[in-house]
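Let's start with one chain on its own, the form predicted alone, as structure tokens.
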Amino acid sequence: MAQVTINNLTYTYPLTEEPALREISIEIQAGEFLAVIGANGAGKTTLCYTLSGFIPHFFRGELQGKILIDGLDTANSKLYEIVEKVGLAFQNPFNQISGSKFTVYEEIAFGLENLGLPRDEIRSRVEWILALTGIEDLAERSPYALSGGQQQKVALASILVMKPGVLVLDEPTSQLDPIGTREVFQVIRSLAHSGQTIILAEHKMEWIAEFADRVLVLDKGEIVRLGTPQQVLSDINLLSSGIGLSRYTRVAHRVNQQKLWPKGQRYPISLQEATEAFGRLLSQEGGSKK
């Protein structure tokens, strides 16, 4: 179980002059589920490259403030102390595979290798994400022989297996279909509750009003908002911000303008909750024909 404490996080990118994220500070707590949303170019993707340690030890920039993992300053440790901790997930999963494995299986411990666990605990592990994220029919292929939303779910495999306090995950379901990105939310939303502490920068709002605990928006690199599910992904005012939200929001907002949503009654963000909602708007309509 791992907390994570940023304070006052500012950085910009080398050559450019605006920060890419202004003074970020909140606190996660072990085992929490914490969605990052917000338009292309407000800071998510900076975000999980800080909290990696990508930032500043790949990319230099100016990087004022603090990242804090059960008490580890990421800036100033070093990265194989970083990666026992934290792990990333990359959006483009080609990125993410070594090339220096001929399959699956060998791809998966190529981490825990390099960490020198002993070859059991490799074997015992290995076999026990291939389980974990149903691919175990993939063990013995090339890791370039797989379809997008294969990679993807092999990338995410490899940061697993090393079974990290943190994760880190950059729209780790951009290639997936609607049943593979299911999926992979249940492995995420399992592992939260063992204690796994989960940060999801993400667009898929449905499967965020789902699984997440709390959600953080980020706009032109701030946070403009933080709160549970339901206090944030009900908010109208998002669209203007150009942050999508879910379909069944959206379709309670239009029935709102044509005078038809109850006074009142909030939003729904999931399909359980509109359809209670609209069954309930259904009735009353129903009835008052009568």
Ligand SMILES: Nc1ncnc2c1ncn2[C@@H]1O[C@H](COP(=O)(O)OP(=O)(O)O)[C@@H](O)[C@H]1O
Contents of the next structure:
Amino acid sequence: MAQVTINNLTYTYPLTEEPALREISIEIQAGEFLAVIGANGAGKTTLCYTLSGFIPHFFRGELQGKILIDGLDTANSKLYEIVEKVGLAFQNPFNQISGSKFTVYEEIAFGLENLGLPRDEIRSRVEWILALTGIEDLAERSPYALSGGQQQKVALASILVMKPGVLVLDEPTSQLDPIGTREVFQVIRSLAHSGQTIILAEHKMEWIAEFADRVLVLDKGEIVRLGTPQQVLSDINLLSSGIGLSRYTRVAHRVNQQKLWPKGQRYPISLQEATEAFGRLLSQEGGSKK
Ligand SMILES: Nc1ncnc2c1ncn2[C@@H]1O[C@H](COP(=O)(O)OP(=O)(O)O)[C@@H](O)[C@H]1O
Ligand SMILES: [Mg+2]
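Having seen the form predicted alone, could you now give me the structure of the form predicted together with the ligand?
Below, the chain from earlier opens the complete complex, with every other chain and molecule after it.
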């Protein structure tokens, strides 16, 4: 269980002029599932880096404000202290692979070995996460002889196996097909239910609608919206900001442009909401023709 507090955070990469993050403030509750959305270059990855201590410990630059993970100030802590609390899955899974292990099993066990856990516990934790992420069949394969999607699952498993209080996931399904994406989201949600705090940068609106507790919208490094998926994802302003809408919301918007959408009714954001909303629309239509 870990709570995250970001207080007035502004960050500028080395050798750049414009801040990549500007005056970000947010409290994320323990066990909350927060999705972060925004167009390319909005600052999602940079936010993930600051949350996991990658900024300022690897990228120096200029950091103002504070990030507290359960009261631990990431800028003034040692990286090993942060790693015990926060796990980061990189946007590109290839960056995650240690390069020093011959099998997927060893790769996933690597972080636990560094923690100095007993062998039996390492084995049971690795077997648990292989089963949870559905990659038992990859255990003896080389981490390099995998497809992009398989590599992404291995990278994710090697973070999840550490059971950090805060999981920061930067587009963790970018290499996965819809089935793999659903599996990964189900795993993430079950971890949030068991108390892990999840911060997820993601493009796939349909999944955010179904799984996230709150949605944060970044634009040019600033928070422009923060609310429930229902509040944020039905907002057509997301289209003009280059983020896009789910297909359900887009269809409803098209219907509205034809003046066929009920006045004041919020757009659907998920398949279930769309089914209900269009069902009502069709039954009204049928009724008025009789
Ligand atoms: N290593 C870096 N050095 C300098 N600028 C960077 C670096 N990484 C990202 N940026 C800049 O920071 C801004 C935010 O980028 P990023 O966090 O990667 O956005 P997103 O993940 O939302 O696409 C962009 O303007 C990008 O060009
Ligand atoms: Mg990114």
